[in-house]
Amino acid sequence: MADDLILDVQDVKKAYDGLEVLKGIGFGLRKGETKVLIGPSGSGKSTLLRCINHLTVPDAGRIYLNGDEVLDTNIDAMRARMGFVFQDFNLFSHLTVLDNVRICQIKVNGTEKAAATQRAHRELERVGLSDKADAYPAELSGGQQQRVSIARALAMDPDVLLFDEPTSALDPELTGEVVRVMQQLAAEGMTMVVVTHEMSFARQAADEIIFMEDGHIIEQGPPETMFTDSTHERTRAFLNVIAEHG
């Protein structure tokens, strides 16, 4: 790989019962990049990012994250760094928020109490949460619950963030409260790879946009480039639809 990228994904491919999902997709990404895959649904946007982290386990293919190739026997130390915001939060619904930002650190990483839970302070005002630190999740919008998933990630102080469309259980009001705290977080360096159907955020704060569909890569480049004067006719037709309905 080069020696420069954070995440090195290599001709990765991925059937389910024999339907190809991943045809072969690869793409490098650098430190301080934010890298956004768009497409229409079904066309491995997601399944990419979990084979990344090895949630969904690749048929085919290498990955490497800052010159370690992941590897099932690697995965728990791989997974420690590379933060994964879902679709659907997953907090743990019994703990409060500030529990639910410190426990990787403490459980994962052995961080003292201490310095997990200043860590996770310091994370929960980054997002906006410094208030919210003794509710529960049944207590927040999804918005803040999606914002809670984000600080705990950070938390974990991570080589690269992965998000998968972090913002489609909610509602636009609440889009917006995450897609700043996103925006923010590209502003400031972070190192990020970002399946989402928002174009705002895609036009605004990604570095390059890659289009997916029936598990390849059509076409990629900046944003200026792929909303502007895409060179295949069929990212123009997805983008010309998502610029009608958004």
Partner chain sequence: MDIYDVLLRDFPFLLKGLGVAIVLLAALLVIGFVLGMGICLVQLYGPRSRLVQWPLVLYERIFRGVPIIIMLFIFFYGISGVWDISAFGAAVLAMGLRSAAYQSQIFRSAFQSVPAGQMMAARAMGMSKIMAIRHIVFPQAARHAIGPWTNEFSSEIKETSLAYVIGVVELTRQAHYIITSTQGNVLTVFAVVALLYFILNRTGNSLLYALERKLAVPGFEK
Given for the second form:
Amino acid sequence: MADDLILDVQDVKKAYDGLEVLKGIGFGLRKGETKVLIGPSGSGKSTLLRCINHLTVPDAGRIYLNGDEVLDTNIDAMRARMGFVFQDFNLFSHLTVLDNVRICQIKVNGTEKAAATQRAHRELERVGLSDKADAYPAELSGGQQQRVSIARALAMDPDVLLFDEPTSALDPELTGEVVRVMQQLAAEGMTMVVVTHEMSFARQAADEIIFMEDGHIIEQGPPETMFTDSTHERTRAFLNVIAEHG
Amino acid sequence: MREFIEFGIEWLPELLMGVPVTLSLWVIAITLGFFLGLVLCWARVYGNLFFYWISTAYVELFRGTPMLVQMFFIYLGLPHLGIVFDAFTAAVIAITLNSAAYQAEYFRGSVLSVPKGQLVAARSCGMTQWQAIRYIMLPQALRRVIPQWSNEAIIELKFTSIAYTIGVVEITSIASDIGSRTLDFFMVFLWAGVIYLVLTSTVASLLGLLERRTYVPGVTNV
Amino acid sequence: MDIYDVLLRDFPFLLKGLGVAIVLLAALLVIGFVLGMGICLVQLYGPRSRLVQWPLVLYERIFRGVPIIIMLFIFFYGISGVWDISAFGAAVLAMGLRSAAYQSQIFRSAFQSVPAGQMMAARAMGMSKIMAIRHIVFPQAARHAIGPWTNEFSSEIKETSLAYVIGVVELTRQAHYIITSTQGNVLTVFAVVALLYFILNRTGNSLLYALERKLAVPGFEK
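Show the other one: the form predicted together with its partner chain, since we just had the form predicted alone.
Following is the full complex, with the preceding chain placed first.
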């Protein structure tokens, strides 16, 4: 294992009913790095992301977080150290914004209520929603909900943040506010893995882009190379389609 | 177990004589309840203030009090006003009135769940209000109401056993009678329970079939 | 004799009957709640083995498919054959077990109406399954359940009257006693009895509705 990897994914495989979705995927992530996973739908990006925190249990392969292997036996503790941002937010509907950001700090990490409250307010400020602390999720726009869910993940002080198509469920005019928050986090040195179709984000914020297709990593590299002179025909074809429609 | 089966062989034929009575009580009452329920629903959704008020009071009253009390009121109470029914008729009336109140509520819920645009579209292509209700609203509302209506129908099937208290000779009453002759109330009511279970399960499957037969994508859920 | 005198004289008996009905109601609802919640949790989160799930399905089918009158008789005569049980005890047991079959289904659909993403998000944040059920799924399911539970509460109030058939001296039987001893006031007595049930029903419904309002979360889907 490379010494300074925060997240180390080794040879992960996953099949559903005999259909191989991940055919042996590996990549690593250093502290402060942002990697963006791109690829056509069905290429296995989201499954890979979910395998990292065992929302989907991989059939084979190993995943290390800061040198500790992620196992079924320690999964709750490991998940507490990995923030996960869902496509459809999944804010807890019966809790206010403040409680959404507080509850796992208190119940999972055992943080004092006062400290958790303070931290929650800080993270809400970070995503620009300090005035919405008392609102309920249903009273917020999609973009605001997604920013709350980012704050909820940040409040756990995670080693790494995993984003699963965070803007796909949003109206086009609302994606900007979420992308800006993510760019700001990347700039602040947060360690992140992002599955997204937002090429502007990939271009500006990614340290490295991973292109996946059919359960394989086809190519990976810094955005400038990937976007301008990719050596792979598949990558170029995909980026062209995205450029035309996205 | 052997005792149970032997008891069944001896007494089941007599118990089964109650089945036609139970079923006719049920069929007559829920059918009348269906039409009365539609009228009540109409009064509550489309009626003027007077009809709305009458219908609402009716529904609240019958949903708020036990069927047993309603049946006693009709069978034991009304004769004091000179209105006398035989037991079977009194039971039919009680179950009808009670069921109509519930059916009306389910109809109302499903009528209100049909999008307003459906009626507007019907009127804008030249239908009268009555036509719009008859050809557009009702077919959708009735489809949507089937699951709740089925539940209600089965509840009323079980409620027919209350008619036993005023002396209608249906399954429960025959069971009680056999019980007092054999002094084995436990066995006979176990058998009565089996009969009711078969009846309610059969009705439930038939109504489930109806629901699947009338399925239209987007209007109802499977 | 003037009907008001009768009522004045007999009203305490009716209130006593009402008291019995309320205790019966409370007891059966508690049994139904605890057992129903247990059944629901095993069905949703317990082992998927048929050995565990099948008996629960069978239990629900039987208690939901057989009329409560039959169940009351089966429990009363069945238990008193081996063990000395009061009519009241048999009624609590029969109606409590039956209510469990209904409440488990209410809870089950309430839990199922909580989107799967809620559990997933809670687990992704590091909560254990039990913590996620306790802090995230249960509070939401409880809100979904209050409405249907209010309906169950209403039907059980009315069904306590059926304990009459095995001789529990609740409200309806008290009324019956009064009628047999004072001819001529049947209508009044049953009207008063109906009113008492109605008030009890309404009061309970208003309290539950107030609870629902108090727990309401803006925009939380019904």
